[in-house]
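Presented below, as structure tokens, is a lone chain in the form predicted in complex with the partner chain.
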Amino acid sequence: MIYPILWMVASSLKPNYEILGDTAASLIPSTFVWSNYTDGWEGFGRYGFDTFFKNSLIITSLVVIGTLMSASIVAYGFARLQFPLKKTLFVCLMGTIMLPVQVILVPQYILFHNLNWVNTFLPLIVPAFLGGAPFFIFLLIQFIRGIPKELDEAATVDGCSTIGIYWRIILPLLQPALVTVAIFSFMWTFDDFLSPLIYLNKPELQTVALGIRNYMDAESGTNWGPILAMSTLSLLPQFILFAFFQKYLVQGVATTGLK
């Protein structure tokens, strides 16, 4: 089950000829070619993976911050406050979770094109600040529903405002859920391929995912070692997060399926 992952790590240290042919399946390189990593890091064009990692980290961390802020406050609104059209808007929210991205891809591109946002990080970042991840809003609504309402009521009696309840009561109690959201959001954004592919055409703006793909297009057949080395590196943040936070991840996934 994890053979493909082990294979990737092993092959990233193999000489190119061992990745292909009879020796392809083996998980132990005959010689350890560490230079795959240094060669790969340099990339193939003017920009290396130092640039790509930097771009990916900037985009990902801003998206995570935006998602945490917008998703938590919107979830609070839906879980605790009363307002006209709430049911309708909630149905809209749930609908967008299931909405296939391809339907809005073209007009969104045109919108960002007209705003002159193509070839900037903005199309990838701004939506996150505007509740662009309805799945996380839904996840947090589920968590907030689990927080006893008596706490809110007690705070109201003590003179706490609506925002005050969010800030002083909900947010601190929501911390484990926010960790879950942060990790998922990080992993998905870091992995994302489609949006960078559409919006980032300049090599100096490209993300790790895009960098690997272009590397594969440019040099596959001759240079699999360095390509696989960079693939391994690109999954490193995921593995680290998984090692430390697997409990949050498993709980988060389990919660989504059970209302």
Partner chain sequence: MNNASLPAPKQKDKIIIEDPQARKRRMKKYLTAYAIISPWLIGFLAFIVGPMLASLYLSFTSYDLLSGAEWIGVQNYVQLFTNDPRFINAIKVTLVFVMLSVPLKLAFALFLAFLFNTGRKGSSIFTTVYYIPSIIGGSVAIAVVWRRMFGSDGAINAFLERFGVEPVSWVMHPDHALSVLILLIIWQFGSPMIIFLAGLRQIPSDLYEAASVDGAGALRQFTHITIPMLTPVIFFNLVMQTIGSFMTFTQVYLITEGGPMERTNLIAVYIYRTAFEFLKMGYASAMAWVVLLIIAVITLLLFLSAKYWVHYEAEGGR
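How about the form predicted on its own, since we already have the form predicted in complex with the partner chain?
There are no partners or other molecules in what follows, just the one chain.
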């Protein structure tokens, strides 16, 4: 399972002719080509990978914040509150999880184009603040349902409002599940290729995934060394995040029933 990652790291230090040559399977380069990293970091034209990493981190950070805020509030409503059409809305929520992404691409693009949001970060960020992550909402609903309702009742007796119960009781107990949501949201957003490809056409707005794609040219040939070097660097934020929050991730997966 770890071999593809080791191969990518090893190949990022190989000469270009060796990456897909007879010794492609070897994990030991005949010559260490460190220039793959410097050449790759320079990027294209006036925009290097520092720009692409900055764009990816801005988008990913805001999406994670928006997802944590909106998903936890919506999940609290479904798990604890009673309101009209609750079951119908929950069925709609489950339906959006099963809906293929390709089905909503065109209507979403038309909507964001009419709002003049194309070639901005808004189509990638705003949906996260509006409950645009039904899978995470469902995951948090499952976690909240496991929290004893007696805590809510005791808080109500003490004069706590509905918002107060969410803020003072539910949210602190949601910490393991929120960390799980944050890690998965970070990974899926940072690695996302399709959405930035559709909405970001200007080079200065492109993300890491689009920057790596730019190295692939069917006419002049693909420069695999810098591609693999930048692909290796693109994994670092996710490895660091996982290393720091691994304990919470395991706890969150176990308590939400996510498999």
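Only the largest set of C-alpha atoms that superpose within 1.5 Å between the two forms is called the rigid core. Residue numbers count along the first chain shown, from 1. On a predicted model such as this, the values are computed, not experimentally measured, just so you know.
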item: Rigid core fit then L241 CA moved by 2 Å or more between these two forms; value: yes
